[in-house]
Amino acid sequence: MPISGSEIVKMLPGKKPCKDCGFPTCFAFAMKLATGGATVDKCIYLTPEVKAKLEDLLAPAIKLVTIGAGDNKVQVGNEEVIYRHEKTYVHPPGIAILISDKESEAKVNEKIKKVNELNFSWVGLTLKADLIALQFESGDKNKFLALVKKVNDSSNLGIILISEDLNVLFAARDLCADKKPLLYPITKENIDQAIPKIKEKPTPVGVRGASIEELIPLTAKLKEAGVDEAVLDPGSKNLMEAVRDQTFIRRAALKQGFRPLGYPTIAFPCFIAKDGLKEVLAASVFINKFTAVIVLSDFDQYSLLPLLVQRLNIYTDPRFPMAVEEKYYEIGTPDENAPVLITSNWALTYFIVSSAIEATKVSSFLCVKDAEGLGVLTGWAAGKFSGDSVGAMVKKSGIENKVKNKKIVIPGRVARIKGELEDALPGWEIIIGPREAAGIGAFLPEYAKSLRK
């Protein structure tokens, strides 16, 4: 649980205000490391062991784990809270698809050759996979080695190294150590013998237990050995078990604050459920119920579509409405005579008007004004989408640079801003264009055609 202010300042030295840290008293940065507004090294007169306390207090509940590097890597942990309404979720669930070197070549170029270009362009952003998990099946050392050399220069996606033998599994990892892959399965068993190797080239490790209790003094182990990026496999057997082990793990680091379950968990449906829709419904229950890490044996455009939108739906903030860059679009292969027509940036009124022009045939340019995130009414009402500002987006984005014709068309739910625009752009007609997204279709081509004469 966070420490408060009040807390922290009972720990810090108490001198006279000597300011060092930045702050007037010792109690004002106590509140800044509360909220996280400055960092423990600020006081210079911490003792290493209060500063070292100060620093384990003020760390997530559920530690932050990189898998992969560059613009690939895929973050997750770090959460602050159990339900989403309560603030928001922020590290999405990383999804991989399994690779087995038991398959064969063919299977293994299909799968790579998916989700390395499997991907949705979905309000304005890129939904994709993120992972691919490597597990050593066949017994041959060399054929999983060939396998992981093949993935790690065919694809820039993080990996997921899976072997029960520790040679092969670091072996493995030294081929492809510079994407920081996640090793796994770390065990009771095997732990002992993997922290050494482990700390000669740090990467996360997966920790699997038989239960959620055998995870305690393996987390415990690790942390004292130093190595801190982890994710958790509690074991769980089937679906039922799963829920209950990954909301008990997230309630005990969250509402407990029970350091040794701080860390984000990884599931297996494509172990729990053979079935193809039964593995994707539970990786649909996997993503509702706090999984940090997601691993599917396969999955096409029709399985892994619809994951992917629940997993935006569930950690986008709710605080903010979804929204589109500000910027002028091109729909279709607009030239100098196209149809200029303005919209706001809220997504859901972006993708419904660009999908009416799309469907006239008619190329297009289509300016989108910042309204944060509100429809074109209701952002005039909040007086994000007035002429002036409508008038300023324009100048700024460069499309007058882009048509011959300066004419633009205005949503007709807010033609009185005609004359304010008009004052705002001068030498451009305003055309008022349909109330509602419906009547472009009956519009915009003899629009267009007026445009041409």
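Numbering follows the first chain given and starts at 1. Source: prediction; values computed, not measured. Compared with the form predicted in complex with the partner chain:
Scanning E241, E189, K221, F320 for the location where one rigid part gives way to the other between the two forms picks out F320 as the hinge.
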The other form holds:
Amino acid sequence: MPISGSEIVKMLPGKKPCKDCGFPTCFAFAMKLATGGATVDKCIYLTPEVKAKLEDLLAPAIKLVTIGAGDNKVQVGNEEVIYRHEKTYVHPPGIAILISDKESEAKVNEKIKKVNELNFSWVGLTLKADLIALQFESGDKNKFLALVKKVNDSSNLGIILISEDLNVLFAARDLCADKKPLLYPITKENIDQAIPKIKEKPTPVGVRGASIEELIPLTAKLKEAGVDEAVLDPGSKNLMEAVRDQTFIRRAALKQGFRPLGYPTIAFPCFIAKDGLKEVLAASVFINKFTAVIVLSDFDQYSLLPLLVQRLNIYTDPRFPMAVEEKYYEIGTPDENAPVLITSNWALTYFIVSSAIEATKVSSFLCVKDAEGLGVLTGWAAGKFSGDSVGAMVKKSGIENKVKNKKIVIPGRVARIKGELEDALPGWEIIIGPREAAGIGAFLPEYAKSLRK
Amino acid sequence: MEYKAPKEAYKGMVREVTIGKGEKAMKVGGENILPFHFFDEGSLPNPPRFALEVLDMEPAEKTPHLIEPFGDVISDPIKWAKKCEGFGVDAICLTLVSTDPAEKDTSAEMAAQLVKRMLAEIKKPLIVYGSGDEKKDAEVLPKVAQVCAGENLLIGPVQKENFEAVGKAVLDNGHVAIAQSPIDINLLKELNVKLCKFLPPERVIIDPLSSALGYGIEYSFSLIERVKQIGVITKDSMTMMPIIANLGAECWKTKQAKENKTQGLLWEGMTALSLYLAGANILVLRHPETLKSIKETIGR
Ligand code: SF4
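With the form predicted alone already on screen, would you show the form predicted in complex with the partner chain?
Below: every chain and molecule of the assembly, starting with the one above.
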């Protein structure tokens, strides 16, 4: 619930514009403050109380929290919308693997190796998990501390420390405090004891309650003590409750402007579902439903990739479709007898079509028409893949000078542009290709042969 | 500041649509809350339904871990459908791929006879998809509608190129239409407006075209969320229809699903769960294990 400029101006001195803030009037300054274009300290005439109040009102509705340090730090929170189509989600959730100090050394090593090394390239990006959660379960403090030390030494990833025993929690924190680990859980039972310890070396904390209501006095207490980086665990017992709690927290923060719940959240599919497949599916629900840190008991390459792809997809900015540049691309080493195909410039369309061509091992030219990042059919429907505009693109691209056969293959789904395209490209023959990229494998080799006859 | 649980109430309601008749009848839609939001003010009388897809011909591509649960019945659509019933489906979705001129170009009459025989053999309501070729579907789907008159099938895809022919046959023979348009809210509403000039809106289900994880799911996800919200929150009549997400085939087309069983099940499962959370009322899957793990995950 962002505060408006006209509400801010009521709190400014505003008797006579002095312009000391660099703006012509208090009102102009207020408008800038409301949109985040200026900071409160620019007006030096505010009383400390008003200044603090304004700063609080202008702070993001959901706190930005940083776990870890350096290049591998994970930043979550600061989200501005409930549904991604309203604007965009900003900070993708951190995905963590859970390691218990009760697990065998071999298992521990395997997990550290996995989380450090598993990575996937996907449409030009590298996807990876980001965090390691370490759980004190053995009852043997030294054993846990040895695990923390080992992980701290062998990985640059951010750490989540999980211990019901506060002494152990803070002893572990002391081993990796510079890495800004997330300390979990802070509860109504231990919060008074924990606060002074947290303040010794500030790091983010995970607050656990048995319900949303139980979290509220806890975050209020933390805030009062000056601890402001927290993530919330509302203690949801199953997925139905989880969706409710995640939704309520997000709504309370954004729609009600309710500060005590204005924090990112953490979820533990590892404790909700036991079976591997269901645990990953539960994690995928949390990705869809606002969660900022997601802890899994384990994963392998086949369960991690789908989760990372989903995170990427949901956190893609819907206002800017991923698009590739309009031009012709050479796939393999096409010569003057190579096939020429055309598709739209949505990154995904390009990715699917070019990999289908690559798989046939037939060197080809692939023309990519700027359809403002839409797919072929939607692009056509929006008038961005019409015969006229496709023809103009082909002419402009210079592909004419690269091939002897003036033949171009269009996607079967837009067969209807054939006539228009023939008019726009005199001398060219328009070939209707497969309806889907999946059909390229059956189509292209034969077609390429026919061009060489 | 007091905390008050931010429950919401809306003025719109998704139309309740019945598919199948008599003992086979299944209701979808009817909710006046957003998907999974049982905590808001309102009700969700019919939980999302799951269907498994059956093809009318042996699939050309035989991904071992996809066809394994069906064994040799995948060459016989009726046996395949009956096997699916054993996996706890709410409905069967028969796709007439073989009618595609680029496939076997099976005649409308033959396709319709298959649907009729399947209807007689299965106990669950039937969803029938044509091949997606607008021209051929304009022959095949009306024939199916006539031959199975009065059975209240869910038939589609009705597209803007063939909505008159197919929509009319759906109306005259007592069925429900799947109105399909390519991932665009305006196109979707436009088609519904045209269709609802002669077909009651209670006989329409929206298919916004579902994309798989990694292959455009974010578009389907947000479109379904928006359609549902515009219907339920702002009470826009032309989006207050239940939504079908036909995603199984899209998922199993991907390299990632074909490559490995776990990855395939998750690819399909996450796509389905995401579109479920976005607001789909019917989800069409391919793999029975996906169906099982989703039901267990959401606690049904
Ligand atoms: S410095 Fe303060 S009092 Fe002066 S114009 Fe700016 S906002 Fe107003």
